[in-house]
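The data below hold one chain only, encoded as structure tokens and taken in the form predicted on its own.
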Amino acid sequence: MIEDVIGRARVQATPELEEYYARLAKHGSGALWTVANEIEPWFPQPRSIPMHWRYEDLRPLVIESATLVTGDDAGRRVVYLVNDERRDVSAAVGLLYTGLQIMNPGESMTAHRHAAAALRFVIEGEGAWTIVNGDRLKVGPNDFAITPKGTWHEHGNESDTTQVIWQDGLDIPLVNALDSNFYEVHPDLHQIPGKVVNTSLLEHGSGILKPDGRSWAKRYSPLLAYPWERTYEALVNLARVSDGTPYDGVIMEYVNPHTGGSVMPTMGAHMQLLQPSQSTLAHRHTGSVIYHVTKGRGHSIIGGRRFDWKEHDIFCVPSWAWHEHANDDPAGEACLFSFNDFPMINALDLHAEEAMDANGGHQDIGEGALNSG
């Protein structure tokens, strides 16, 4: 890709280099003007397009996975939903997995662990339960639950009667690309859960107290399980008192008690709230979102599209793309679950932010662009 321009590439094709470039190929080599404007964008390129699931027409579809294959057989039973240009890395956005597991009543997944750390946002059903590192944690819908790189980890679902149904996120499109990944199954299939369910819950779910005295030196939260009732009370409060942003409304992020960061270090999960009628400025910044509708109905307008939604549909922001929210109830809130890269992002001093005036224009609100493109 050649450009006109003094400081990038723009040497022009001749039969002298074609032949010095077959041979510097032969050495495992290249001359990086040809590909310098290319790997060096003047501004982020995302492969990511902007993408809407919508829960509607998945729902069917996972629902007849289980009476296609077992829970034994799968590892996983999981309906998995990718980017119509992250097909070869199976991301639904930049480096983010996403998918859709179901479980029967009394079904119950092998223990296992992994290098990508993982978190569950609950959607339908009564009776999951996961353990994390002999912690049980019993969930229900709306609920959010962390699996953190290297944690012994599995799931079911102790209903008799329903099913369940929850989504799963996962960091494995980055880790893969950091050529990191392990996998490995519990040696005795199945842990042995603690005597106290949601363990975690009960020593570090107070919000306002830590344990005295109790140390934590893990890289991600010991909180492992963070209940709807507690999260939607939190942002009922803050909207009687804030507005929020111009940008997301009001809006929280699932942290570390103990550290008040993110809850885990290559992702993050944040809760919205949009009041009836709202409807949100355009912002982009560096880092990839996947949203999941928790309650009502609205639209979002993301590079340049619109899409609409509805409680339990999925979509996506990637990495700098123009993204607005709206409520379309003028008589009921809308809240909206989501988890992105920002750690990782942040960690890498990567994160920019711009805003959109009235007029079209570009505004700086983050640090780090260097050139707004």
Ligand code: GTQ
Given for the second form:
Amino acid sequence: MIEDVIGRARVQATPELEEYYARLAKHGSGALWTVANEIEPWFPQPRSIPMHWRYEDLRPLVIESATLVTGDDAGRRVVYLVNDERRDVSAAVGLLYTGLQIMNPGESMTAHRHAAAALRFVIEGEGAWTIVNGDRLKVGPNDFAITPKGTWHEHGNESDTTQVIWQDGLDIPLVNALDSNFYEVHPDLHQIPGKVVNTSLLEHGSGILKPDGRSWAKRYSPLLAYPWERTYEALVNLARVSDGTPYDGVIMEYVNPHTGGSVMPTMGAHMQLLQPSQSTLAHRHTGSVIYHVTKGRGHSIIGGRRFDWKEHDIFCVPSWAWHEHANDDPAGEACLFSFNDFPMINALDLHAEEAMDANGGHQDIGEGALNSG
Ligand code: GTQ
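Could the form predicted together with this ligand be shown next, to go alongside the form predicted on its own?
Whole complex next, starting from this chain.
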């Protein structure tokens, strides 16, 4: 890609140069000026495209999977959502993976752990549980839970009657891109859970108090489950006193109560509320986001394309794509769950953000894309 700009690579190929390039290739090398403009774009050029997955399309296929394969054979019975341009790395957007996992009544999976971190957002069904490093979490619709890097985890459904479907979110493509993934099956196939269900919630879930005499040196949140009732209550309370941000409405981050920071070092998660008929302003930022429509109906315009969404639909915003959201219900609020790779972007000092002003101009609202913090 030649750019006729001083300071950019603008060497025209000649037969002599082509012959030279061929000799470089033979020695495991190449001329930078033939790739410089591609590998150093002026601004981020994500391969991921904005995509929208309708729950009404996927749900029957997910349910069908429960008749086609056993949980034991599959390991985890998941239909994963893949970006048209990221099939090679099994990513839904950027370096984030997501999927819909289904468990039949009475079913349980074997315990394993991996270097990739995982999170769950429960969609439907009562009776779901997961044991994370010996803590048995019981989770219901709209609950959020984490299984951080290296924690033993195994999932199950204790209902007699209903299937459970939840959304998995993992940083698998990221960890693979960094050539750092490991996987282990539990030597006993199962953990022995502690006596008290949801221990982490009882210890660390008060929201306003922190237990004395407890140190926590891990990089992830000691709180493993975030129930919907408390999440929603916090959001509604905030909405009584704040309009939130112009780009996202009333939005709150699920936090590590020990630090106030993100739940895990690679992935963060939010819940946001859009008031009836509210529409947000457009912005764009580095970092990729996967949304799950928790309630309501509306639309988002992402990278110039409109996606009309309703409950349990999933959509993604690639890095640096302009996006804005709207609640299309004049009578009811809309809630969006989302997870992202922001903690990693921030840890690497790669955050950049722009807002679109009324004339369609771009306003830097970060610390400046090329400034370092
Ligand atoms: O439950 O740990 O959807 O390891 C994909 C890979 C879920 C899990 C997925 C996984 C998991």
